[in-house]
Amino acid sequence: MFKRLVNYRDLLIVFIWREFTIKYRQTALGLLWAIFQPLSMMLLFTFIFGIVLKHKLSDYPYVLFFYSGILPWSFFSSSVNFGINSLVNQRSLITKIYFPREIIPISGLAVSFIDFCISFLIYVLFLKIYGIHFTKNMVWFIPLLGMLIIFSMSISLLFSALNVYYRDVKLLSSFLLQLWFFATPIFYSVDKVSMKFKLILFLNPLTFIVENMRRVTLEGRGVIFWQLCFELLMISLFYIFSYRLFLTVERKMADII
């Protein structure tokens, strides 16, 4: 992918800027929307579980517990939602000129990453407010974020390619993302789940990523290295599969789309 995109890096930057301006054009709050979405979900979960149900989920404040799960999920879901229809929406451009088609879904992922960085600053602020001390184990957040980006990109490439042939993918993906949300430990902890279901949940790479992002920031614990290697292998193999499928579809994309 790097070899294909390096000669089109200027076009990639143009696409990222274009999608960024389209997303926030004529909005009153602008970039504040990047903060509003995860913050509103966090407040909603805090109200339901902390005030209505009064259910204790962890030893940490609800604000930190929920926000640490919503932060990576928001990046993943927004990247995938953009990627699904991204190629179809650019059919007029795809049928006229050639350029690496992965530029289109990747540009949406880049905009979601900008939103993630803005929301992450709020997370850092919350950590300071609640007196969470920064430790050397927080460095693990960087490879975990890298895994999140690769996995989100893989899903976006896969769904966008399939949607060129089968428009049902758009409808199916909405249902899958809803299931994916509940299969990811956003408003619950894996530690509270029985071992039988815990093994099933860890088939979802987001479970490992979200749970360990929460642990390295809130608990100051490191990542178990063999688990990291195993999940990284799974994500890498899935990326290879998704990208090869995308390249296969790309050859006939202009005729089919």
Given for the second form:
Amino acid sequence: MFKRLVNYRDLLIVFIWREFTIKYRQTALGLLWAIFQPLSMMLLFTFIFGIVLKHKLSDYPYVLFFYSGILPWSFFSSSVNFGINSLVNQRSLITKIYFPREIIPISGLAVSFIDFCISFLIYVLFLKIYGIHFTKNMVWFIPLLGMLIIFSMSISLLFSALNVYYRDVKLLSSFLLQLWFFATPIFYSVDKVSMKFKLILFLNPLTFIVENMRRVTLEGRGVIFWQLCFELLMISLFYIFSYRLFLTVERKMADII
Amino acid sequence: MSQEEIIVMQDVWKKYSKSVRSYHTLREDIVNTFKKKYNSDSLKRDEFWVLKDFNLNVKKGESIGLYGPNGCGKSTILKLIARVTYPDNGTIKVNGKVAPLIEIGAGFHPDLTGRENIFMNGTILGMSIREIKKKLDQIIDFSGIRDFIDMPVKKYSSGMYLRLAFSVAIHSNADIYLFDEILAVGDEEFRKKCYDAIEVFRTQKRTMLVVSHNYESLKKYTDKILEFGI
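Okay, that is the form predicted alone; can I get the form predicted together with the partner chain now?
Expanding to the full complex; the earlier chain stays at the top.
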């Protein structure tokens, strides 16, 4: 895949630039949208859990606790949301001219990543405001982010390719993402869950990623190394499967889409 | 394949399905993900052959016209050469960069301006960003719509779309150009410009495949016409 993208790198650049431009053209708020969405979600959760339910979730301020979960989730859900329909939306191009099709979902992923970077800066700002100490363990955030990107990419490739065959995927997606949101420890922490359910929750790779992103930034603890290796292996295998399926579907895409 | 030959299609078979649903093939696809070779010689229900044992040799610099009724497989041939779709059987060798002249607007995004769309369309046709920057003025001049170049193309007329699309395509520096009944929309003046450009291509020894229902113009602008029956 890497080689294919390098050969078509200018096309990829133009596609990313295009998606980015289209997304924020004719909007009044522009890039502020990237901050607005995670911020408003965080405030809502803070209001519900802090004021309405008066429920103590962790020893950390609600603002940080929720934001640290929403940050990776927003990236995942927006890139998958874009990906699912992306190939079908580009039908007129796909039936006329060849280029590596993965460029289409990946350009959406890249735009989500730009949004992620902006909201990440806000996160750093929050960490500073609440006086969290910056520790060496925060370096773990980088491999975790890498895993988040690979996993989001796999899901995007898989769903976009399946959607070429079954439009069910599109209908399923908003529902599925909603379930997925609750299955990921965004407004709760896995720490408080019993061992039996913990194992079930960890079947979702996002559980590991989100939980540990929170752990390394807020709590200053490290990641357990063998767990990281195991998750990384699982995610890589899943990626290989998704990409191979994508390539097989690609050959027939123009005939079926 | 000799040096001269730029496109060789050998015993090409291609089938399509009439069925609305195509997901029975997904099951095959998942199985095929882990296999190397397909076996797809026979027709299943609702399938029909578009191309049966089709052969074509095109030499470098030749321009070929494809003429025939709708649905006889002309566009399928162009799609096969452009690697958009693959044959069920047989081999296709293409020795060079292919520039299909895409259907009007397909490579354009309505919210982007004409200038922005030149970059988009150009890179789709395999040009590098640097190459497009260098040729930008030429492309705009040829299209003849400089006054509207910074306007979103959703406000363009279909003729303006075509002018820009054609202008990008002929500046894309490909070895093989595929024209699929595209010149029907432009006005008299622009059509003449296009035919002049095609003339220049021929003197430059570029290879062209032209699909058209206008037999006269095919005779004038191509070396050889392939006629199709059903």
